[in-house]
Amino acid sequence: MNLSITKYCSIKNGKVFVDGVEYFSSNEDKLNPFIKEFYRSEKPGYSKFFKMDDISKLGFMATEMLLKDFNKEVSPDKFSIVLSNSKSTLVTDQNFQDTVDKEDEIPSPAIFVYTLPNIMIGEISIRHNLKGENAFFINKNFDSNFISNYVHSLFCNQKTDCCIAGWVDYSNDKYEAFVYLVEKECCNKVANHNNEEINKLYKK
């Protein structure tokens, strides 16, 4: 089966790129102020954004760019999400542990809710009413071969008609999102969906 990448978004170092073209930039070094600035510039009108942990905010805004002008009719049950990173929710885990260690305070349930990486997928799914297959994998580095094979299997097994895939990673000193939209072979593709092409887009 031939699959196409029809759009992709990269976010890192205070910049947002859509299909390889710079879309937004900021002088903010830290993820939290940067991603809030980006949100306010886009004005998606989703108040729950401010309750999310920082890595969910990052994944949320990256996928906003993918689906911003998406107007194809896809059944919610056939719209999938497959994401990965290297550290799961480590920063959020550390923030939650800080609330556990304070003797006079109750551990924060608002932070605890985000100590699983698939919560990011949940937030994206609620926002866009996506009900298809979803998975979050933890790998040392972005493994384009693994992700492309997994996504390909979803299409081949008729589990999906459209899929968001990629990498959303965050540690205390750096952040990076690279997400792309996969559809069945079509004329408006950015690239073929295979390991080589995915790596080319990721390294741009």
Contents of the next structure:
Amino acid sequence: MNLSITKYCSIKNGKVFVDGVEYFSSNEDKLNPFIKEFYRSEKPGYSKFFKMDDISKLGFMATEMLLKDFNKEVSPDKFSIVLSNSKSTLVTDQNFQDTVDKEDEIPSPAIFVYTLPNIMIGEISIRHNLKGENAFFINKNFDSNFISNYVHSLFCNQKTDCCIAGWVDYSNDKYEAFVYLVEKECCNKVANHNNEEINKLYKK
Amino acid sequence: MRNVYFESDNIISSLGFTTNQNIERLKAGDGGITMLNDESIYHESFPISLINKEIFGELSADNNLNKQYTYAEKLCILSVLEALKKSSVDVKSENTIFVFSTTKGNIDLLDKSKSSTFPNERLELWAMSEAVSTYFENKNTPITISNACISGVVAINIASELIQSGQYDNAVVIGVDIVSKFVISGFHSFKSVAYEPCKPFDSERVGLTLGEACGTLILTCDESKISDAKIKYCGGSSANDANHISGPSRTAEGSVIAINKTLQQANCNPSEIDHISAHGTATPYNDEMESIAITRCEMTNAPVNSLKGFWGHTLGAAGVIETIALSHSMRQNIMFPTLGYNTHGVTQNISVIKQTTSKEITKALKMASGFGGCNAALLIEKTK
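With the form predicted alone in hand, show me what the form predicted together with the partner chain looks like.
First the chain shown before, then all remaining chains and molecules of the complex.
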């Protein structure tokens, strides 16, 4: 089965690229002020954004770029999300551990719920009403071969008609999002969905 | 598409260190939840399901597992070693893939009050997986799935699909999560921990009990490797509620999608399901949601159990050990009781199993749900 990538978005080092073209840039080097600045510029009008942890904010804004002009009719249960990273939610884990360690502080449930990487998938699902397959993988580096094979199998097994896939990673000194939209072979593609072309887009 | 069979397994939990020890205690209705009174972890005593540390220490020493491995990694290694005793799968082969399911892996290393010599990198879940697969001299990059409490079911689904599609011949699926102050504090902060052992589907259920466990399930496409009754993987799916990140859908939206897709993939009618192993965490919302899902999917005739009253909620291990238990239910034609269940406490008229019951089981369904609005299901069949 031939699949197409119809849009992709990369966010790192204070810059947002959509389909390889610079879309937004900022002088803020830390993720939190940067992603909030991007939100204010983009104005999605979704106040829940502010209660999310930083990595969810990053994944949320990256997928906004994929879906903000998306107008095809896809059944919600056939719209899947497959994401990956290497650090899971370690920054938020450390924040929660800090509240556990302090004797005069009560551990925060609002932080704890974000100590699971798939919460980001939940946030994106709620935002866009997506009810398809969910998977969050932890790899040392972005494994385009594994992820593309898995996404391919979701289409072949007729479990999905559309899929958001990619990599959203955050550690204390570095953040990186690379997400793309996969559909059945179509005319408005920016690339074919295969390991080689995904890697090319990722390294751009 | 190739067939996938359950070849061998192991469960390490509060109920014991072998699958048999665990199954015998499930049959006997003999749970593993005890009260923990440790002020350094929580200010009042609470129920929990813990692995016996003395026996764990002996087994680790017997197998020369030294300080280069963390607690979670040792559990994984011991569990795989035990599963391999009854297996003819070559774990070193390039045709064998390791698939890990965990929510928090080596999260205990984050606790600075406990001195640790491990590098920070070991907190990354892929590093835990690599430490284990390298111990077994498997050269493939292991797969690690971290998708809250559906991780175990998703890991089995993914491993099975990798074999069905011919990418690998065998898979070693490992589910592990340990009890840590991090996780205990988190669930207590959510006020979702019960002050007495959890009571799935009961009218007096008030919350879950946490537990730690490790399970190994070895899958293969090679029918000749199966000596026992054949348990075949028939299909599985996951779905999101798209409703709330910390509570399930009141209409069981995602769970219904996951179950229906699973039935469709397995080409199976709801009426053919003989037995359901629910997630059954014993939180008021989860169990009610599952009863709605089972009703909406027209499976109210299938007896349902939850094993959380034995093991507690073992997070990333739950889907793996509960599916292993389900496969033994099918082999022995016996359904395990829902420990803690006494008075029916969900609105739907589902049949919750109270006592160990004999029944010929051909097809069975495993359900799971978790934070982030995620749901999953898988279907297995006993064949001749």
